[in-house]
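Here's a solo chain for you in structure tokens, the form predicted on its own.
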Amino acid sequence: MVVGWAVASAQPRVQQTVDWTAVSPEFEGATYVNDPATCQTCHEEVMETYAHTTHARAFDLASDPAGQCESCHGPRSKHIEDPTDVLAFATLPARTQSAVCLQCHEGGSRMGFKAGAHQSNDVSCASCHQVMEQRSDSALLITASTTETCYTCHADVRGDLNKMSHHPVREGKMDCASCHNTHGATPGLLVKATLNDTCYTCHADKRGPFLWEHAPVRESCANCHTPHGSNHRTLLTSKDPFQCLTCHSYGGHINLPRYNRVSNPYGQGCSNCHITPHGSNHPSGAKLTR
């Protein structure tokens, strides 16, 4: 039996075009030259270095590769004519420069782009990706590695990840995509819908379902957790006991830090005898000490 996604996903793929003129009006009347040669009488430096990216490869092997330029540039023959009648593509609004990549990039990862983050904050393609010179052996962004990209915005990410406890990131084991889709619409952009469901994607343990739950954990990772980096270990908010102590103040236990930084020498407090924090399934699990 066929379903509609079957029948949707047989369909060939239509490729769209921009319009130009709702571009910038001065391109009302301008043809296209259809000709890279023209364009490298003036620009050949720029060329050049086009010619090792991943476009230029791209085009190389389509059937009809004379209308590369023009294809994010927009029909050129007023340029041609007269040289001074530019209108770079960095002058363009950050939406409408996304719009023109999105010509062709627009399926896959990036389907939710146009209701994100990054483009609701005028955060355009051409601010994380080099299309004109190979900077990266991926994707044509502007540095060397996606995290470094990620980096140019976010420097406070950086300082988090550089504290005690952090993800491995420095370390080259995972980076910013790990976690985080760039081009989605998820709240903190983030690769699944929800904050738990991308932890789970590596802390499969901390899953459950379980016998005995942490309500904390279930409702949020966060509640307890700060994801780029500490300085208390496994990435906690503050010290273990006082960790605790935001929810659990109330007397007559010896939930205090004196008693926890007596009676525990390592510091991890209420968790040297709630030694299963994130849930339980043993039987006399109920206070999630085993």
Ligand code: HEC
Contents of the next structure:
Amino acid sequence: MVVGWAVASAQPRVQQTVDWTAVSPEFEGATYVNDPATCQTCHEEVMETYAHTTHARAFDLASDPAGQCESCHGPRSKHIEDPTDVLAFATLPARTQSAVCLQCHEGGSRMGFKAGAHQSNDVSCASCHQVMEQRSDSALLITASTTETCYTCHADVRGDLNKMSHHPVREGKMDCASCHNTHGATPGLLVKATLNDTCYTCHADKRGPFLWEHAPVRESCANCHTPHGSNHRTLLTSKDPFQCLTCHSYGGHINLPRYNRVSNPYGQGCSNCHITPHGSNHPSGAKLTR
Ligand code: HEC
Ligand code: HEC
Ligand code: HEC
Ligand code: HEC
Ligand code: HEC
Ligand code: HEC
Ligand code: HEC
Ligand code: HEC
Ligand code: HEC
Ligand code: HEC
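What I would like now is the form predicted together with the named molecule, since the data block earlier showed the form predicted on its own; can you produce it?
And the full complex, kicking off with our chain again.
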């Protein structure tokens, strides 16, 4: 027996911003039942599981039938008369599924959802969220964690995060949401408007301004770093000297060829001497050597 279902209020307050007839002609002529107890007579098992979810708790606390079954499942009077009159959520187009959720969740991080890469590729709220059952501690995800939820579709990123140098996601110090707003519409679905601003949220020391700037750093951290993982040290996109040589064909010391040898006597890379690749505040740091 599920306890605590709110008694139907005399004033039905189901939000009706979803045009259910447009969702499916099946809803033509159907009205809201607004009484979860009626649904319970046939769906006890499903409701038992649902009762432990954030929605069930939130709606119950508010004693608000508007937030109950029919907010997401549409007016069900016809279904009650004839239970074979069904309309499975999963068969609705992705955008329609999301429109149902967005009637209550349009704000906050989801302001850009409709313009974002996920919606444009028919990934719906229900692709990442399971609302009928609490599987994650928070956010009603389809798996126990954010990272595992993302890996259900982005398995290649797991491979990157297993490389020698990687952001500490698999160590549990951060997750995909540390850098990505999956509900957003920024390029790369990043938490900030630009890639650099995203990096600065944790690596503030790289923001500058520096007395001596290194142009490619201002332009994009991705000129030298890959975000998820690399088999080169410090998330570099290629082996140290080659990294610099992609732009500095003569290494800058045409008259000092020994500096430019990839395995020079001074070590293995340019950053042995150019120790401030991100910019320098030292009065004589113009060549990024201090
Ligand atoms: C927040 C939105 C939301 C609310 C509230 C909600 N549901 Fe659901 N329900 C869904 C979604 C989304 C699915 C589809 C899940 C899937 O495809 O995995 C679903 C699936 C179902 C199913 C099919 C389950 C199955 O295994 O095939 C039933 C039955 C159901 N809901 C009944 C209810 C009842 C009864 C209530 C009220 C107690 C309710 N739902 C409240 C969103 C909701
Ligand atoms: C008289 C029994 C009965 C009642 C009352 C009932 N249902 Fe159902 N419902 C069924 C049957 C039978 C199915 C068919 C599939 C299944 O077994 O899950 C079903 C399927 C569903 C589904 C999944 C398929 C679909 O159409 O989306 C949802 C959601 C659902 N019911 C919601 C509700 C809600 C909400 C209420 C209360 C307003 C309700 N039901 C009341 C018997 C009932
Ligand atoms: C009728 C309004 C309403 C609808 C429709 C609705 N929600 Fe919610 N949702 C709420 C409320 C209220 C809460 C709890 C309070 C809060 O966190 O804002 C909530 C919370 C959530 C949370 C956070 C849960 C947590 O534990 O952190 C997620 C995720 C969520 N909803 C997803 C969905 C999805 C996906 C759908 C569509 C299948 C949906 N919601 C439909 C009102 C709604
Ligand atoms: C690509 C996967 C994905 C999609 C698609 C998605 N979400 Fe989320 N959502 C998440 C993850 C992951 C979190 C947890 C984020 C975190 O840990 O900060 C979350 C958190 C939430 C929360 C709770 C935190 C908050 O921002 O209020 C709500 C509510 C929510 N999602 C609603 C929705 C709705 C509504 C949709 C569809 C319009 C949707 N989500 C689509 C992955 C997704
Ligand atoms: C249901 C499958 C699915 C899930 C789950 C999913 N995604 Fe996606 N994601 C896609 C698809 C499809 C695209 C668009 C095609 C592509 O770029 O691969 C995409 C694109 C992206 C992009 C690239 C956006 C761009 O502008 O190029 C990022 C970043 C992303 N997803 C992050 C995430 C994160 C983080 C999660 C977990 C919270 C997640 N995704 C969960 C399917 C999914
Ligand atoms: C340290 C920050 C950071 C973390 C943590 C992170 N990403 Fe990314 N991700 C980025 C950046 C930066 C890009 C590049 C965006 C661009 O080029 O616009 C990116 C690109 C992507 C892309 C599109 C390109 C590609 O490589 O496929 C996907 C998909 C993606 N990330 C998924 C994920 C998933 C899934 C996780 C968690 C397992 C994750 N990211 C963790 C920063 C991060
Ligand atoms: C949410 C915080 C966060 C964000 C955002 C972030 N990082 Fe990191 N970054 C870390 C942490 C934590 C480490 C590991 C530090 C350690 O192990 O001492 C790290 C390490 C690194 C390293 C050194 C890796 C190594 O193997 O030594 C580089 C390079 C780096 N980040 C670049 C970036 C770039 C580029 C971005 C933007 C795309 C970025 N980070 C965004 C938290 C973040
Ligand atoms: C011109 C290439 C280049 C660009 C662009 C670049 N980096 Fe680096 N970065 C390096 C090199 C080389 C190292 C290794 C330095 C060393 O070992 O002394 C490094 C190391 C790091 C480290 C780890 C060591 C430390 O200094 O904390 C972090 C974090 C980092 N970079 C963040 C960033 C961020 C954030 C950006 C963008 C604002 C960025 N990098 C842009 C070349 C670059
Ligand atoms: C994406 C291209 C790019 C990469 C990669 C790159 N640089 Fe640069 N670097 C530049 C540009 C552009 C300037 C500014 C040149 C100017 O002002 O004439 C610059 C300037 C410099 C300067 C100062 C030159 C001067 O004339 O004052 C030094 C030193 C330098 N880079 C070293 C390095 C080192 C070391 C690396 C590898 C860690 C590296 N660069 C990687 C593009 C790059
Ligand atoms: C042994 C130390 C050392 C190594 C190794 C080294 N540099 Fe330098 N580099 C310097 C010094 C010192 C200067 C300043 C020389 C000057 O002003 O004539 C300099 C100057 C430069 C300049 C600016 C030249 C200009 O016209 O003002 C660039 C660009 C540069 N180095 C790139 C590189 C690259 C790329 C590598 C790796 C292939 C590298 N350096 C390896 C010490 C080194």
